[in-house]
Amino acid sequence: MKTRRELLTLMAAGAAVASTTRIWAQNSPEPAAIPDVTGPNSLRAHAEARDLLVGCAVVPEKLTGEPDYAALVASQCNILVPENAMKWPALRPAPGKFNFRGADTIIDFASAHGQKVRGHNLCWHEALPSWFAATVTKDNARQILAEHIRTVAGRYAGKLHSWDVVNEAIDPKSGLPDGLRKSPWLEFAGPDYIDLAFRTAREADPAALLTYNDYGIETDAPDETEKRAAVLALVRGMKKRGVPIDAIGIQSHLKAWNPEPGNGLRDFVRELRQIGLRVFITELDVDEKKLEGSDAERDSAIARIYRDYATMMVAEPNVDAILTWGITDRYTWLNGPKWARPDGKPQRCLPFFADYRPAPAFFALRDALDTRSAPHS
């Protein structure tokens, strides 16, 4: 007899097939020509066959209010991460008040569909609530940070795969010792705020994999090489001090016009393995605002980047997870004004198009997952 979770997962898979079939029928003159990418043909199935996690950033309101979106997420992902629902503004409407509604929605959805969840994030210099500036001082910053982590990580203790404990704390351009970023947390809580955050997170949730997450460390451009070295120095120092850290998150917001990641990133991942750290690809997408050509030509270029990058990364045994920052172009942050294409066309940056059809990037990513050595039985 199947468990309740197994039945819910099977129901979700059936709903995904029905939903995507209906969407394709509405948006394609030849729906029969579109391949079935659910069930054994999904990213999820291909990842699970190789002991990998594959997933995306999600929005709780769309999980509950948009069946097509929910069905796609259920069918393709075995791990989810909240896009914004676990950041401070969502959780902390007032200094003494917490709101877990959105975060709980994601946890419940994942539980019903046999998925893991990454927490994002416990400490970041951006996305601070409106009350922060008038409330947090050098006298209380450490207490406020620790209490936040104890409350939030403690609420979900034992339920999360991992936490992005500290996000984007390195910025060599700030000109500070050790490459630390100028930030409110550094100013108010001191340079050991990172250690404080990780130690508090371990106390609150001993089971979650504690992660340092950052961007702009993927290519061999001089600035990214410098930042990557600073991140490595940071985590080496943490390990030396006995600070609990389990993984590094490489955000992977790739730009189609930049040189692709190569030997520098590969060596970085291998050095992380030598010091016992896992690696997660946490926010993968491809900014293609400068790409020229037809939609098909753009799609081909984007797919090649997905294939090359994911293939390189899954070849490393300490890379456990690949998550895209969203799953469909319909809701990508890259269609915001800051990243608009000069021709006004929407970006085509994720595995599924805005109408939920699988993009060439989907098949490229799936092919890349298949290059991972299958686990030993």
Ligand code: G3I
The other form holds:
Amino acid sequence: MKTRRELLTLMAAGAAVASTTRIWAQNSPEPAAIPDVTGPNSLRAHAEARDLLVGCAVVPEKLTGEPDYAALVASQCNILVPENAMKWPALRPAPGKFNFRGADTIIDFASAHGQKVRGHNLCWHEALPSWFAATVTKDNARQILAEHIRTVAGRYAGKLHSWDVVNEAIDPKSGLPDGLRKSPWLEFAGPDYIDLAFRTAREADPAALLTYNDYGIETDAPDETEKRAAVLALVRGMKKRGVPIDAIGIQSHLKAWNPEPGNGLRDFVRELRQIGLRVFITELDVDEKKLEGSDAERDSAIARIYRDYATMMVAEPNVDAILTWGITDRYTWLNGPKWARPDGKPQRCLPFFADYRPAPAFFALRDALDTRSAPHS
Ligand code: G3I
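Switch from the form predicted alone, shown above, to the form predicted in complex with this ligand and output its structure.
Okay, now the whole complex, with that chain kicking things off.
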């Protein structure tokens, strides 16, 4: 009698090639050669050959309900991150109630496929549960935050690669001291809420790499350069106060029309290495809503951005992981109304198309992984 985990493993491993064939047969106008991108040809194999982690954000319902999606995630990733399943609304339907079903599904899937898991995220100004505004006050915010972190990080202690402990706390446009973002946590728990979150997370799970995660710090645009400096000042201050922090998450939601990342990002990663911090590329995708041209021309431009960005990043020895925010265009957040293309065409922003065929971005990312110097034997 096979356990659930053994069945999961068999299903995904066996379905990996079969599913690709099935999907292609459904979606290809004429029989097309199906490049086999599983096994030794997968992102996972190319990453592991260089001691790198590669993966994506996942949705638990699709891992259990969609074999094609599960097979793709199993074959391509050695690290996963919940897109939403570990955020407050998913975990806490009511102030005194926790629901770990989605998060546990991801942990189980990863365990069955030898994959690591990132936690995302313990403290954020967005994705606050519906009961938050009516419940949290200056008097109880610190206790509620600490209790949340102790309960959630404690439940998964020893099982996670890393936690995004605090997400997006810097926003120089706010004009607040230290470039802190105007956040309910800052308002109710005070300016040291970040320190509180990291200290509590370390106590709850000493094994997880504690990460500060943010976006809009990738290019040499003046606002991004300013934000990067504020993030660096934040982490320098934390280190000075003895606050436990191990890594920085650079979300990397790149924009196909923006100036590509340049020396500022590279220098930032090197400064982080100087102060002993690891770097994870945590939410890589390419918003191409303003790209014009044929699908092939768009795909080629997007692939080049993946190639250039990932090549620059894996050249830095303290960059350990690259996760894309989703794995197939079919489910990208960038198909939401706010990011829709003016021509109404779906975004082509991830390594796999909506029909699960590998996009040029897949091959570009895989080539970039190969540029990482092989691990010292
Ligand atoms: O689960 C509910 C469902 O029950 C309800 O019927 C439905 C309609 O209201 O909403 C569903 O929740 C949605 C959730 O995604 C799950 O689909 C939320 O409304 C929606 O706001 C949420 O959006 C997510 C967003 O973060 C906010 O949490 C996106 O999927 C997710 O891709 C996005 O990811 C963020 C990272 O966490 C942080 N970095 C930026 C990145 C992109 O915004």
